[in-house]
Every structure is written in C-alpha cells, then in structure tokens.
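We begin with a single chain expressed as structure tokens, specifically the form predicted on its own.
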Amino acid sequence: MTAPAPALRRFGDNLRAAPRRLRDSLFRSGRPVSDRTRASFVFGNVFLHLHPARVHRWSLRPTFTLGLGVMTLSTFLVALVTGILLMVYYKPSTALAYDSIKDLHFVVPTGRFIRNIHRWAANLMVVGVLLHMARAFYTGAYRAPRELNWVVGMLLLAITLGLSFTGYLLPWDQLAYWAVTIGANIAQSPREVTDALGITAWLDAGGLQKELLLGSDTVGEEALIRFYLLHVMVLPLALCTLLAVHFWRVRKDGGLVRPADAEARLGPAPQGTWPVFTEAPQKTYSLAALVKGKTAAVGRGPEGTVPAMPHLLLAESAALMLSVLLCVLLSVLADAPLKELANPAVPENPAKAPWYFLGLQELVAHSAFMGGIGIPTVVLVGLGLIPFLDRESEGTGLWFGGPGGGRLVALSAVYGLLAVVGIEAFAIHYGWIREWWPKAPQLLITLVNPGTVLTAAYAAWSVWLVRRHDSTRAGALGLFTCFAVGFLVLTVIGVHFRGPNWDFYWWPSQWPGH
C-alpha cells in the first residue's frame, strides 16, 4: 500500500487544523487576560470597536445609568428581529393586511407570540428612550463636550416615536385606523390658524403636511404603503445611522459623564475586580496600549478605569437579557390588541392616539394647533437649546446635580403636579373660553387655552428658579421636571379618564350606553 502523496497529507493536516485556525482568525489577540489582549479584543471586533478599551468604574454603577441606554438598544434589536419575522407573513394592502394579522394570530405557529413580543418591545423602547433622556438630563450629560450627542439623542427620540406611530397603522383595524386619523388631523392643525387669518387658500401648510403624511386626503391604501415603507426601511436605517453616531460620540467625548471627584466618591475597588488603572505603566507597546497623561477630550487621565472586557460587556449582557426577559414575560401576560376591520364609516368613540401621544391629544382637545404642533415645538426647541444655555459645571455627573439639587427637583415636581391638576380640573369642571363665549375669535382660542396657560406657568416657575439660585441649571431642572410631570399626568388622564366625545369619566362604567 503506497503512502499518501505529500499534498494529500498537507490537505488532511490543514483540514484538522481548520477549527483552530478559524478560532485564531476570530480572536487574533488570544485570550483576553491582559490589558493589551483585552483592548485588542474590543478593537478587533466589528460589533465592539465602538467601545472604549477601558471604562471608568463610575460608569458601571447600576444606580447611575440604570442600564437605560442598553435597554433601549436591546428592545430595538428585539423589535427588529421579530419585525423581520412578521414581514414574512404580513401583506401591506388594505384588502389583505387585516387578514394577514388574523393569520398570524390564529394560523401561524407562535405568530401571536411573536407579534406580542414585537408590540411590547416597541412600547418598552419608547419608555426606555424617554427615561434614558431624563437620566442624561438629570446627571448633566448634555454639557460640553456632549452638546452634539444630546441633539442626536433628541433625533433618536423623534425617530423612535415615528417608528412606533408608523407601525400602529399596519394591522388595519379600527384602533389603528382612527389613531392614525387623529395623527393626520394633528398634522393638518395649522389650518386652525390659516383659516382664522383667511389665508388657507394661498398658504395651506396644514393640508400639505397631511398629504405628505398620508399620500392622500384620507387614511387609505397610499397611507398604508407609505407607513409600511417608513416603518420597515427608512426609519430603521435612519435610527441605525444615528445610533452609530451616538455611540461614537459617547466614546469620543470621554465616555459617560462623571464628577471630577469620582475616584474619591467611589473609594477602593472591591475584591475580585480586574486590575484598576494606576500610574504604574511608564511606556507603551502598541496602538491598543495606554500611556500616562491626559487626553483633550476627557481632560483627565485614565486612573480609576477598568477593562471594558469583561466589565462593560458583562453589564451590557445583563441588561440585554433582562430586557428580553421583560419583553417575553409581558408578551405571555398580555396580547397585542386587534379590533374589528378598519371601517371609515364607523368612527371609534373615543378615538385615541397611541398612549405616548395621549398627553398631546389632551391638549389638542382645546386647540389642535397649539396642542399638536405649537407647544411640542416650543418644548423640543427648548430641550435642544439646553446644552448651549447651561454652560455651568457644578453637579455634572451627579443625579440632580446643580444648585438646589434633589430638593429643587422635588419642589418642581410638586409645583408641576399642582399646576397641571389645577388647570385640568378647572377646564373639566368649568369649561374654557369657547363654552363661556361661543363667538370668541379662533385666534384667541388658539393662543389662550389650558395648554398655553400651563406652559406659561411652567416657564414662570423656571424664570423664578433662575433668579432665586442665580443659575441657568436650576431653571432647566425646574422646567424639565415640570414638563415631565405634566406629560405624565396628561397621559394618565387621556388613557384612563377620557371616554366618549372626549368627556371626563372617573370610571368606564360611567360611560353612556349605546
């Protein structure tokens, strides 16, 4: 029997060595057991390279970040994966959309469960991005050099709401149809002003906005196709692009914000922590290494940091698993709603927007333009200007840091609660200008309504805080807290206490019979 040819022997040796060589090609720097190999592990991974090589111990404290950023990203990934699965069966047509959703519910194996997870992931993503934005504000994470990332975060919030809203129409049931109809009417609300001025025939901004949104004058086939395209392609691509910018800026701006005395506040590292960076290293040995000194972006050295691998990756993995678990548990406990087939001839009463827009719908009930466009625009512009108006440094990196601190935030929450409850109670019990003066000019109704009065009250409180504490940060803390409380209260009223004809009812059992 002849010996195998050398080429065949080499082929066999290469075949046996293939698994090891594949592993070596994936983990070129070897096992992450040193500062150098741990840094190279992060730099050499396409999914991890946006992470820093090291992360400060302050940023890993669960009570500081609450894992909200990772939770938001995790729920987006869950919604993305389940959305792709749903696309296999969904048909974006007014004639077929509702039946395809019914097939998912009653025919496709695990179809209802997948849709439930998708729905809950989308809702948790909205909650996550709102809370993450609040965390960034209350810890001063918008301050220099992080102004741009704050603006990027606001754009991510807008896209998140857009994703959720465009997905709302796709089941093509009564709930979806009339919720989107409300949104379209809000888009058309500038006509409230142009009609009052008598210029709608020449400048119909509201009609243009509605037509751009729906592709027509009514919610129909064009709107469904347009929403489907936005939901599955345009908005996800925009979100992924801005997410990359957002993560990149976090790293370029020196990581998560932290106070100047973070090391002193933390104290010594607990037992079992991977080596904490000290001033011991005196030289460098590769691009992945660390050198003694300070960087322009951070303004401080790397003392007090630990390797991102494994500390940061383990923390992110824990937040990811918790988010997925929460999506699954909620999906088991509550199904995604599906009402009757959409029928333009039978309006829902009450017709309600998605829950995250019900605070606006409460304001829209008094003035469509100010509630749907005017006040939200003022709020968004104000939020965008905060990093450029607050140039102070006191309290950066601390919860409720700044003049007044937690006590100021608590007082602002109480003031915001009393103001919104008082104005809403007055409007519900006594009505407003239209009920008192039926022939009142429309511009007066637009400019003076519960929403504008509430906004003015919150602005006055903010100005008083600025003067009281001689601090822009104090005014920002008060104003943000007031609007957060007002949004919460108005949302609760819209969800639980508004019934047919948008009248106020303490309980659904009080609704009039048919």
Contents of the next structure:
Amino acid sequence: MTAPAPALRRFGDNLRAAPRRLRDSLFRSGRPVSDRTRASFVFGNVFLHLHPARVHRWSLRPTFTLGLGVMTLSTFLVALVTGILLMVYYKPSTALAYDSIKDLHFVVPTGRFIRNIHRWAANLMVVGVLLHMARAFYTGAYRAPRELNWVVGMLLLAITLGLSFTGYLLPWDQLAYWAVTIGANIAQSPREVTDALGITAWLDAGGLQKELLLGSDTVGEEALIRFYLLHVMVLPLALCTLLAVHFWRVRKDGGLVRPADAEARLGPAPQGTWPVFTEAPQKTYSLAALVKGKTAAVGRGPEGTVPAMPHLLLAESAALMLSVLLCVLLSVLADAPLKELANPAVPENPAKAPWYFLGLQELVAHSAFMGGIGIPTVVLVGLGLIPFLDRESEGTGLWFGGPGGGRLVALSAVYGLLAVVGIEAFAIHYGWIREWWPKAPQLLITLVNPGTVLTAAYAAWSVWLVRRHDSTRAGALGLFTCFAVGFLVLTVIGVHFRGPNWDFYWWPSQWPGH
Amino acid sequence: MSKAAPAEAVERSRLDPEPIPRRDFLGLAATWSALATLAFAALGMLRLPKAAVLPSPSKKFRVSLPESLAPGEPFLAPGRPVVLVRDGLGVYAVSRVCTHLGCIVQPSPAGFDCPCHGSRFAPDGAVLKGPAPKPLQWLAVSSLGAGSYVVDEGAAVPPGTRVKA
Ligand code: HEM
Ligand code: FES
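Alright, leaving the form predicted on its own aside, put up the form predicted in complex with its partner chain.
Following is the full complex, with the preceding chain placed first.
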C-alpha cells in the first residue's frame, strides 16, 4: 500500500470541501448573529445592498408607510413574472391576438390563472402607486431634500398608468379596441382648441400625437405592435431604471422622512427588538456626514435605529407576501374580462375605459380637451411644483402634518365631496351650455364646463386656506384632498352610475336592454 | 514676462472687454456641438415612428342604394361608418364617426346617438347635445349611375352638398 500522492489527497479534500466553500462564498460574512455580521449580510449582497445597514424605527412602523411602496413594487414584480409567461403564447397581430388570449384563457394549462394574476397585479399596482403617493404627500415626504424623489415618483406614476393602458389593448377585444380608440382620440383632442382658433392646418399637435401613438389614423395592426412594444419593452425598462433612481434617492436623502423628535415620540425600544448600538467608541460618522440634509444621523449617533437584517427584511417580506396573496386570492375569485372580438364598426355601449381612467372619461364627457389634457396637465404640473412651493417644515414626517392638520384635511374632504357631487348633479339634471344654447361657440364650452368649474372651485378653496393659515402647506393639503375626493367620486360615477349612451342610471339593472 | 502678464490683462480689460479666451471658446464649441449632435440624432430617431404613408385601408368605397329606400331614410353603408340619404334634392353622405372621441354613432329616431359620452346629433349631423365639438362631417359622393355611388371618407364637403340621384 502506498500513500496517495499529496496532490491527489489535496484534490480529494478540496472536493469534499467544495459545498462548504461554495456556501461561504455565497454568504461571505457568516451567520447574521452579531451587529457586524448582520450589517455585512446586507451590504455584502448585490440585491440587498440597496438597503441601509440600519433603519430608523420610525420608518418601520406599519402605520407610517402602510407598506405601500413595497407592495407597489411587489405587484410590479408579480406582473413582470406572469407577463413573461403570457408572452410565451401571446401573438401581437390583429388576426391572432384575440385567439391567442382565448387559448390562454381556455386551453393553456394554468393559462387563465396566470392571466388573472397578471390583470389583478396590474390593477393593484395602480391602486398601490396612487395610495403610496398619497402617503408620501400627507406625511410631507416631498419636502427638501426629497424634492427630486417626488418628481421621480410622478414619472413612475405616469409609467405605471402607461403600462396599464398599453396592456389594455393587447387582448384585441371590444373592450380593448374602444378604450384605446377613445384614448388615442384624447391624444388628438388639442384639435378641439386649434380647430376653434382655426389654426389646425398650421399647427396640429393633436393629430401628430395620435399618429405617433397609432402609426395610422385608426386603431389597427400598427397600433397593436406599438402598444406591444411599449408594454413589454420600453415602459418596463424605463420603470426599472427609474425605480433604481427612486430607491437610491431614498437612501441618499437619509432614509424615509421622520419628524425631528421621532425618538421622543417613539419612546424606548420594545423588548425583543435587536439592540441598538451598545458602544462604538472608535466610530466616526464621516460617511454619514457626506449625506446632505437634516435627517442624516450626523453627530447624533444611530440611536433609534435597528439592524435592517432582520427587521426591515422581515417587514418587506411581509408586504411582498401580502401582495402575492391578494393577487392570487382575487384571481381565484374573479376572471380577467374578455369580450367579443374587436369590431371597428360597432362600439360597445357603454364604451368604458379602464376604471382608473373613468374619472377622466367623466370629465371628457364634457370637453375632450379639458378633461383629457387640460385638467390632467394642470394637476400634474401642480403636483410636480408642490415640493418647490412648500418650503415649510411644520409637521414633516407626520400623517397630515402641517397647519390645520387632520381637521383641515377632513374639512377639505367634505368641501371636495360637496363640490363634485353638486356640480355633477347639476350637470346631470340640467345639462350644460350646448343643450341650453345649441349655437354656443365651442371655445366657451371648452373653457367653461363642469370639469373646469370644479377645478376652479377647488383652487379657490386652496387659495383661501393658504391665506387663512398663512401657509402653502395648508393650501396643498386642501387641494390634494379635494382632488383625491373628486377623482374618487368621478371614478365611482363613471364605473357605477353611467350606462348606455353615458346616461345616468342609479343601477346597472335599469339599463335598457340592447 | 510672468510678472508683466497680469498687469497687461488688467490694462486690456479696462480699455476693451476681455476677448473670450481661446481655451474657453474651444471648450464651449465642443460642448455645444456634442449637444447639437445628440439633439439632431434624437430628432432623427423620432422621425422613424412617424409613418410616411398611413397604412389604413382605402378611404374610398362603392355602395349601391336599394331602389326601395324611402326619401330621407338613412342607409347605413355596410362595413363603413357612413350613412347615405336620398332626398328630393339628391344624395348625400354623412360620416358616423363622432367628432368627440371617434366612437361610431348609431341611428336613433331623432338623428344619431353616440354610445360613448352621450352626444346627440340631428339627421343632418348638427350637434344637439353632449360634448361633441363639431357637427358630423359630410363626405364627398360621386354617382356611378344606376343607384351606385362612390363615397370618399377622407374628403369632407360643406354640409348641404349633394350629388344628383
Ligand atoms: C412604480 C411606482 C412606485 C414604486 C414601486 C415606489 C416604491 C417606493 C418605495 C419602496 C419607497 C420606500 C418607502 C415606502 O415603502 O413607502 C418609496 C419612497 C418614496 N416614494 Fe415611491 N414608489 C413609486 C411611485 C411613487 C410616486 C408616484 C410618488 C409620488 C409622486 C413617490 C414618492 C416617493 C417619496 C417622496 C418617497 C420617500 C418617502 C419618505 O421619505 O418617507 N413614489 N417609493
Ligand atoms: S365619442 Fe361620441 S360622445 Fe364621445
């Protein structure tokens, strides 16, 4: 018996050690049991290192963020995965699209389930992004130094709506065809103004927008390909890029917003949380000092923070699991709709856009330009300007923080509700200028219609609040609340109370048969 | 030489404004030409999605009116969003594409109703109610004889234009 050659022995030892070494190279810092290893668990991993090593307890309170940002992200991830699965069968051509969706729905194993999940995830993402924006607004999270992240957030909102809208066309059924026909003609609606001024022949911005969107003058093959391209490539890539910016900015702006006296408000950490720093006599905060702004833990030490691993990761996983559960539950309960094959000769009656656009459709039913472009532009510009106009600091990091607080928000909600219900009820009951005076110039109706009157009423309320409380924040709180309530009420009217010919009905059961 | 330079600069700036230094000029020129190149390239790329020829089907179509069509009664051209009417003065065609947001209006006892946002139109296309900003378009018709007509959906004509039956 000769002893094995040393090289061969080393080979054998290495082979045996390979699994352990693979594990060590994956989880480099060992088990996350100490402060140090928990920190390096987070920043030693490419996917986790978007997180800080430690987070403030204020940011972890479920009643503060409501988990909405993470839930929006989760629904996006769900839609991404299910969307890739749907692409296995979907064929983006007018001749085949409808049949391929039908196959997915009725033939492909788990096809209907996956399609349902995709549809529900997309809807939940829209709900999530709206609520997340409201959260950021009401906690004053847009204020300096977070202005840029608020603007990035608005782009994310636009892309989210764009994703939903482009996806809506792909089944090529009646619902899809007419919703997109209406959408494309809204893009064309600046013509309502250029026509009234008689300058369309020279300056046809509306026509150009529609042509770029559809690649034709009607919704057809070209439009389907363009929407498909936007839906599966352009918009998801843009969203992912901006999400990276969004999350990076959250870190650079010193984590989530919190009031200056957050620690006092929180009181001592409850039992069972991982301990805050015990002692770190050598620690210098030179890195933290590079982070601009008041909220960075400069010179204050990281009291009130807990390790991101496990606290933040557990909270995020909970939000992810909850979103997945919601998507799956809803998909079991309700199927994604699929109407008859698109028919360019006969519109659906009523032809309704996706629910999140029905508030707009209600406005569009008064004036295409104002409802579809004028008022949304005013709202978006207003939202984008908020962080640059409100330079106050009272109430930052608190729900409804600011002069007036919750009471002001409640009052504004009541005012917003009365105004929108009043104006809609008036228009539904008495009609509008065209019915009283058929020869009325179009420019008058474009300028004065229920949508613009409502916007003016909300703006007046907000101006009054600014003067009364001597604070921009008070006006912003009032205006945002009014628009949120207005959006909600108009959406409910569009979804529930509008029937054939966009007439008003108390119940869908009263719709005349057709 | 190095001592004299600053003095000379001061001297010159008092007499006439300091000329743009060569280095700055080159730097600015480089920056702006890079930006102009990018803008030009972006415009060029945006040119691609704007089609030169719209791929929609031909706007002209042929239609025959039945002998039995009563005067003033609307005839829906099959497969086209157009209505034709024959009356005492001749034949005319009206587009059924709503001038609001492009839904197809449906005939009703009073004229036409739009299913999308409730615009109502008179039989001659005038707006009676709702958000439509303009009357329905009248379209160019030409007669081929023997009750046959060619309608051009792409050619609007002033309301009231008829062709001899
Ligand atoms: C695709 C859509 C979006 C996703 C996935 C997303 C995700 C997130 C996440 C995960 C956070 C961390 C805090 C949290 O969970 O609440 C966050 C923070 C933030 N988001 Fe978004 N977001 C989206 C859209 C928006 C929109 C539409 C706005 C507002 C216009 C916005 C404004 C902000 C702001 C200002 C913060 C910082 C909050 C703070 O410091 O407290 N985001 N976002
Ligand atoms: S499309 Fe006809 S009323 Fe809107």
